[in-house]
Every structure is written in structure tokens, then in C-alpha cells.
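Presented as C-alpha cells, the chain that follows is alone, the form predicted on its own.
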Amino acid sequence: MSGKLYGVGLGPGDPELMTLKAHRLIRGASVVAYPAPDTGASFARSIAADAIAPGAVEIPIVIPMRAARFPAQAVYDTAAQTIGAHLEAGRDVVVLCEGDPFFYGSFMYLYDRLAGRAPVEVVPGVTSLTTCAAVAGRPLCARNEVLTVLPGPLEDAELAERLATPGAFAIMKVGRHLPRLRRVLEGMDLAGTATYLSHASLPNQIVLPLAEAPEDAPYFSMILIPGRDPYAAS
């Protein structure tokens, strides 16, 4: 007999942006796993803290948060082994995921390892992308306009090539790449319409024109470049 694995999206950080389904599954879970840094508290757990049942078995998936490379595959191999043992014993496991599990989410690595061994359900969550657009108060795109999502660590040449196409853009995983990204956008005359955001939906959220953004950005930050005015005439 196998338990069921749930990859549960928590949304961008505000606990009130968790879905009703996510809250129900977390509240009823006897085993809860979540990503955690090697120092400090787990952001994912902090979002869901009020919903985790007393006495639930907790499995921190410790992922070092540093620029240097680390054996990520070994981390997920170990986590899959631990979670798999609970599933094989017939216990359901809820894995907490910031944002959405399949939108730049680490749950996909556990999914690859466990989907063939137990039933899996992915519960989508509110993404940081849509949250950032909402708190910035700037619609990203309209009608047939294309939205392109780019990871901040892209090399300058590839980033510039993609930014040269029409449409709206969201640059994620900004972090330490912010000064370099700002230089690229300035060189393409895109910085003037760009908005910098960090910790969207949280009490310490920051929303600024890119020109006023700090030099040091946290991992949970984003740059939005809207397309044309969505209210302009066609």
C-alpha cells in the first residue's frame, strides 16, 4: 500500500494567498516536507506554519543558499529516499513549495524521482510573477502581446537577444545579478519602464523604479518590464 505525494503551492509569501485546498491538505497532513536553508528558518514553512498540525512529522530538505555550486542532486536523492519511505509505509506526504510547484519550483525534482513510485498530485499556487504585477499596479501585457519570463543568471548576450523581441518581460532570480541586469537594461533603453520588486505580498515588500533599486537584491526579487499601455488604442 502506498501513500500519496502532494506538491502544494503556497503562493508568494502572504499566508492569505494560499489556496483553500493547500490549507486543507497541510492542516490534515501527518508528514510535511519543505525546503530549508542550511542557516536560518525555512521560508516555505513560515508561510504554512499556522496550518501545520501539532505532532506532524517534519522533513526539512536542506538546500545550501550560496553562490558556490553544491551537490543538489544528492540533496534531492536523499529527500526522495526519506519521503519514499513514508509513502511506502502508507503515509501521505505534503511537500510545501513557495509559489507554484511547477513554475521554477524545486518540487519538480522530487516529482521526477517519486512519480513512478506513488500517486502524486500537484496543487498549483499563486505565482510570484502575478503577485509582483499586482502589487506594482502595472498590468504586464494585453490582447495578443507576448510575455517572456527570463532567469536572471542568463549570460548578457542571450539576455539582450531575448529582450530585443517585442512584448513584456519578467526577470526572475535577480539576487546578486541586479547590477549586471540593470546595466543590460540601461544599454537597451528598457530601464526607464522597468520596476524592481522584492518580497512581494510580505510586510517588507519593496516596489521601486529600477533606477532606484538597491545594489544588493535578495533572491526573492524580480524586475518587470511591461509591454505597451494595455489601454492604448489597437
Second form
There are 2 protein chains.
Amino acid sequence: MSGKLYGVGLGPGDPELMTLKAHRLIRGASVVAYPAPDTGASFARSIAADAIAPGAVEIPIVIPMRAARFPAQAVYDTAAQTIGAHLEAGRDVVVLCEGDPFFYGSFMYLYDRLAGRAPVEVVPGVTSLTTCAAVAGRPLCARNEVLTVLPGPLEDAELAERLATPGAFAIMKVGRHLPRLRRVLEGMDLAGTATYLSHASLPNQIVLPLAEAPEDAPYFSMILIPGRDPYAAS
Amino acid sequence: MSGKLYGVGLGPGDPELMTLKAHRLIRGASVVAYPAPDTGASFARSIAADAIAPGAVEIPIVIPMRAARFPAQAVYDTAAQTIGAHLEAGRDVVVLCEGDPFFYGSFMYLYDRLAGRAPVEVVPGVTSLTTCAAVAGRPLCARNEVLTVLPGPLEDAELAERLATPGAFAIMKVGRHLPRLRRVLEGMDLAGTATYLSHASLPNQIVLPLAEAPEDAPYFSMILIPGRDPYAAS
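Starting from the form predicted on its own above, please write out the structure of the form predicted in complex with another copy of the chain.
Okay, now the whole complex, with that chain kicking things off.
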């Protein structure tokens, strides 16, 4: 009798943006796993901290900083072994996931390794995408508008090609790419309506017109570009 | 002293996918408003039903069925007047929103009319987008993959042009467009990997390979098309 693996979305950072289901599962979990940096606190754990049961077994999945964007698969091999042992012993395991597990999330690496061996349930969470729109006070997309989500590391040519199409855009994982992204957007006359955000929903949240964004943006930052006509019924 | 307007995302349908914050605000609300059809129950109200206080004033915003997709703006003028009167009397008003208020949501029509007159807070919710990925057991987008969200009513030529680009896709508001969308996807050799979903997270949820989807799809249905290589670091 295998335990069940839960990939649980925690939302964007404010613990109150966790779902009731995530909260229930975390409170009841005897084993929780979460991504963690090699130095400092785990962001995922910090969101869920108040819900984790005092006696719970904790499995930090330590991702070396330099591999943060293209993680060493060996880390997930080891984590899957540790988690797999709990599952085989009949214990459920709750994996804490920033945002939503399947929206640019690292949970997929565990999912790939464990989905064939144990029952798995993925619990969706509030994404940074819609949180940024809420915090900026601007609808993300309307009616029959196309929404395109662009990772910041994309090359200029692909970015420009995508941004030339109609619709609304969100550029994620902005980080060190900010000065380059701003140049691309300025060159396409899209910078004027763009909003820069970081740490949306957290006490240190920043919301600024793109022109006023810091040169040195954190990894968890985003640029939102509204559609030219948000009410357009294309 | 004006009351505060809250646009509160309820998530995709399962009441447990409501956030802790949405739950707290709804429980404490003395005035709640929600979209409702001209016949039958309000989906938004049904998600929040257990949290609404017994004595709360309820304001159904009745959208005539035939105008469901391009709502009569007069309905929102009237609703904004009714809600505005409560706000002016110092009462907070919680507007219940299916999914997320600013992700293809009708809350924007109230927001436009009331944001200048009273303080407004938008509380993001879990979208059907990531819920469908969770329920399908397939990551929505990975690493540096582009995600494009396409409304089903788009014309064939625009759909085909968008779908010819790399990345992952979600087609929303499928409804009566399903047979046409399936033909477009089959013509582009994308139908084989596509998943059809309706009512994700609800007891009547359906998850099927696109080839097996019903000809007559409900409005709240979706097609997910994964990227060609979900781990590709483009």
C-alpha cells in the first residue's frame, strides 16, 4: 500500500493566498518536502510555515544557487529516492510548491520520477501571473484577447517577434534580463504601458512603471504589458 | 468614508480551491455581489455558498444568456449604481468572481466603473488554466517555454498562425467552437497530444484526449497542447 504524493501550490507568497485545500493537506502532512537554496531559508517553506505540523518530517530539496534555473537533475534523483521511500512505507508526502506546481514549477521533475510509482495529486495554486495583475490594478486579459507568457531569458529576436502580435503579455523571470527587456520594449513602443512588479503580495512588493524599474531586478519579478484594447472582441 | 470594494477570485469550482483570504473576506461580508444567469443558479455563488453569512445582502448581477460573452454594458451600469450606493454608505462590498477576477473575468466592468469612486482590492484566485493542467496530470509550461492562451472564438487563420510558433498552448472558452478547433489542430498535427477538459475540479469534471471530446462542449471547457519538448531550455 503506497502513500500518496501531493504537489501542492502555495500561491505567490502571501500565506493567505494559499487555498483551503493546500492548508488542509499541509496541516495534516506527516512528511513535507520543499525546494531550498544552499544558503538561506526556503521561500516555499516560509509561505507554509504556520501550517506545518510540529512533528512533521521535513525534506529540504537543496538546489545549488548556480543551478537554480537549470537544476542539476541529480538533486531530483536523490529527492525522489528519499520521497519514494516514504511513499513505499505507506506515508503520504506533501511537496510544497511556490505558485502553482505545473506553471513553470520544479515539481515536474519529481512528478516525472514518481508518478509511475505512487498515486499523485496536483493541487493548483494562485500564480504570480494573476497576482501581479491584481496588485497592479490592471486586468491581465479580456474577452477574446490572446495572452502570451514570455520567459525573460528568451533572445531579443524571438521576444520582438512575439511582442509584435496583438494581445496582452507577461514577461516572467525578469531578473538580470531587465535592462535588455526594457530596451526591446522601448524599441517597440511598448514600454510606456508596461508595469514592473516584484514580490507581488509580499510585504516587500514593488509595483512601478517600467521606466522606473531598478536595473538590478530580482529573479521573481515580472513585466506586464496590457493589450492595446482590453475590451476588444477580436 | 467610503466602503471598500473587493473583487475576490473563487478559483475554478471546487470550493476548497478558494484561498484563505477569499474565504475570510466572504465570511465577513455584509454585502456580496455575483454574476448570475437569467435562469438557474449562479456558478460563482455556488462556489462560495458555504462561506456567505446568513444575513448578508446579496446582489445578483443578472447577465442575459444571449449576452453572456459580450455582456450588455447597461447591466454593469445598474450593478455599479447598486454597489456604489452601498460603498457610499460605508459598507464594504465583496464581488464573487469565478476563477481570477482579472483573468478573462467580468469583474473588470465593475472595476472600470467603481475604481475611481472607492478603494478597491483585487484578490487573485486559482485559474482554470492551471487547474486543467493539474487535473490532466501534465505540466502546463516549463523552464523557458512560451505559453500562449488562445480564446476559442478566434478565427482559423489567427489560431493557425499562433499555433505554428513553438511553445505550449491553452485554448479557453471552447464551447461550440470545438469541432472547428479540432479540425485546425488536426490540420497542424497538434491534435494527437492535445487534452480536452471541462468543469475541472468539479464532480462532473471531464478529461479526455481531444479525439474523444464531445462535439457539443460546454462554454467552460479547455484544450491543452503541451510544448514539443517541455524540458527544452530555449
